[in-house]
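This document starts with one chain, in the form predicted alone, laid out as structure tokens.
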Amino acid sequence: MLPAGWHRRFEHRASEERPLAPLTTFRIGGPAQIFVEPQDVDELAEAMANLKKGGIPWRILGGGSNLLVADKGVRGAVVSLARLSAVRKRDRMLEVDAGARLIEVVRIAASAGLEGFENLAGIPGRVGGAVFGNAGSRYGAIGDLVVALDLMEPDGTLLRVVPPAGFFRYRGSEVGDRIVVRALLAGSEADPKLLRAKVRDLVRERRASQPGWVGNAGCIFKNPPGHAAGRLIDAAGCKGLRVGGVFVSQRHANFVENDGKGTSSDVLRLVDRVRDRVRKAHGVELEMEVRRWE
């Protein structure tokens, strides 16, 4: 049930039992007990304060990539940051709201002649989730660009943080239970024409070697130290391995694809089979990169 006053305060931006599968790139999962999509930072702060006061657990939804939602859905509240999507240029920096799409930020940076952002070309999702998980490629990660972060505490308090050394790690950060609201990202000056060309090349490279953005959650496993997870999975003979409506991609073995009928339980059973084969073939234990909501 929605907290008292939410029907009036958030109008159509708050609802009950909202299906989550269409809001994820995997297209898998059940509903959110409570769903709210604040239209600005003040509404976000109010929503978070209300949830804390009511003792209601919450989760933050960005672009829905790198996420596997349980078939039964999730209890508590899901707070979407999709409406917080502004991008502002500040000298050789971009001030970017958490809900901005990463690919749009990359394109804006290239056109503005800001180098470094192009290393993120072709990565799906939104900036908040990218910062939380330090999203990146073999060319670099978003943490390399972060100068400062506006983070919100669970009670709605907003604070500016300058990340110290060690704040970002491989596919992770020290954001913790705070919410990424805004990021200040810096690049060096370069020729916009050359940067736009590099972005196009990197996007083509990813599209040639990986499945599209819909029907999967991105790389399913983290790369173990000294190894590429996709190569280990391929060498263990897992390409094409299927459970129910999901299967290991033929294009890139570190992707699990949904044929449209897949479930969360299908994914987890397939993950266990892949892990077991890789363990037996290589003696390496794979760790899931995709986050699970249960």
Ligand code: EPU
Given for the second form:
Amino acid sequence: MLPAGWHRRFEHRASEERPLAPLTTFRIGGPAQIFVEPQDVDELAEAMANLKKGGIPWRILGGGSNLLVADKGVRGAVVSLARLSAVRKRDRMLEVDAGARLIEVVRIAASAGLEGFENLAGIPGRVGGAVFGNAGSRYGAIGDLVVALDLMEPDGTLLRVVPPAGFFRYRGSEVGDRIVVRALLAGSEADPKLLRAKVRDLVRERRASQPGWVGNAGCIFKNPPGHAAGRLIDAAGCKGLRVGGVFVSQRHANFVENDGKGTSSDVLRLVDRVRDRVRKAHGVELEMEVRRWE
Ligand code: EPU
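With the form predicted alone already on screen, would you show the form predicted in complex with this ligand?
Below, the chain from earlier opens the complete complex, with every other chain and molecule after it.
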């Protein structure tokens, strides 16, 4: 049930039992009990305050590109930041809202002659999730560009944070249970033509070595210190290993692909099998990179 008064206040913004699979790149998972899509930061603050008042648990949905939703779906509220997607140029910085798509930010930065953003070329998802998980490539991560963050406390209060050293780590951050609302990202000056060419090269490189954006959730495991998970999984003979509708990608062994019939429990069973094989073959423990919603 939606909290009292929500139908009126969040007309067209809130719904019940909303299927989440189409909102994830994996295309897997059940519905959200309550789904809210605020149109601006004020609505987000109001929604969060309402959820707090009602004691309703919540989760934030960004691009759904690094996410595995349980087959039975999730209880409580899923708050989508997709509508908060503005990108503004400020001197040598971009002020980007959490729901802006990373590809869009990379494109705008290249055209504006801002260097550093091209390291994120080819990464799916939206800015909020990218900041939360410090998304990146081997060339750099989004945390390298962050000058300041506007974070919202779970009660709807906004605060500006200048991330101290250590705030970002490999595929993680200290954002915690706060919501990334906006990020101020800085680059250095460079020739837009060169930057656009770099972006094209990186996208091409990624396309050649990884499956596309749909039907997977990016790298399924983190790279263990000193190792590449893809190499370990490949060498353990896991490419093509299948459970139900999901299988280890032939193109890149650290990707699990969904053939369209895959379920969350298929993924988890496959993850266990891969982990076992890698442990036996190499004595290394793999940790999932993809977040799970249960
Ligand atoms: N490899 C294999 N077999 C495979 C795949 C890879 O032997 O099937 C070997 C490669 O030959 C290479 C090594 O493993 O020697 C590393 O592979 P790759 O260069 O593809 O990079 P990665 O470490 O697997 C990381 C990020 C990717 C990012 C790429 C490119 C992680 C877990 N992965 O992949 O990020 O796109 O670098 O910059 O940090 C993600 O985080 O979701 C992700 C896809």
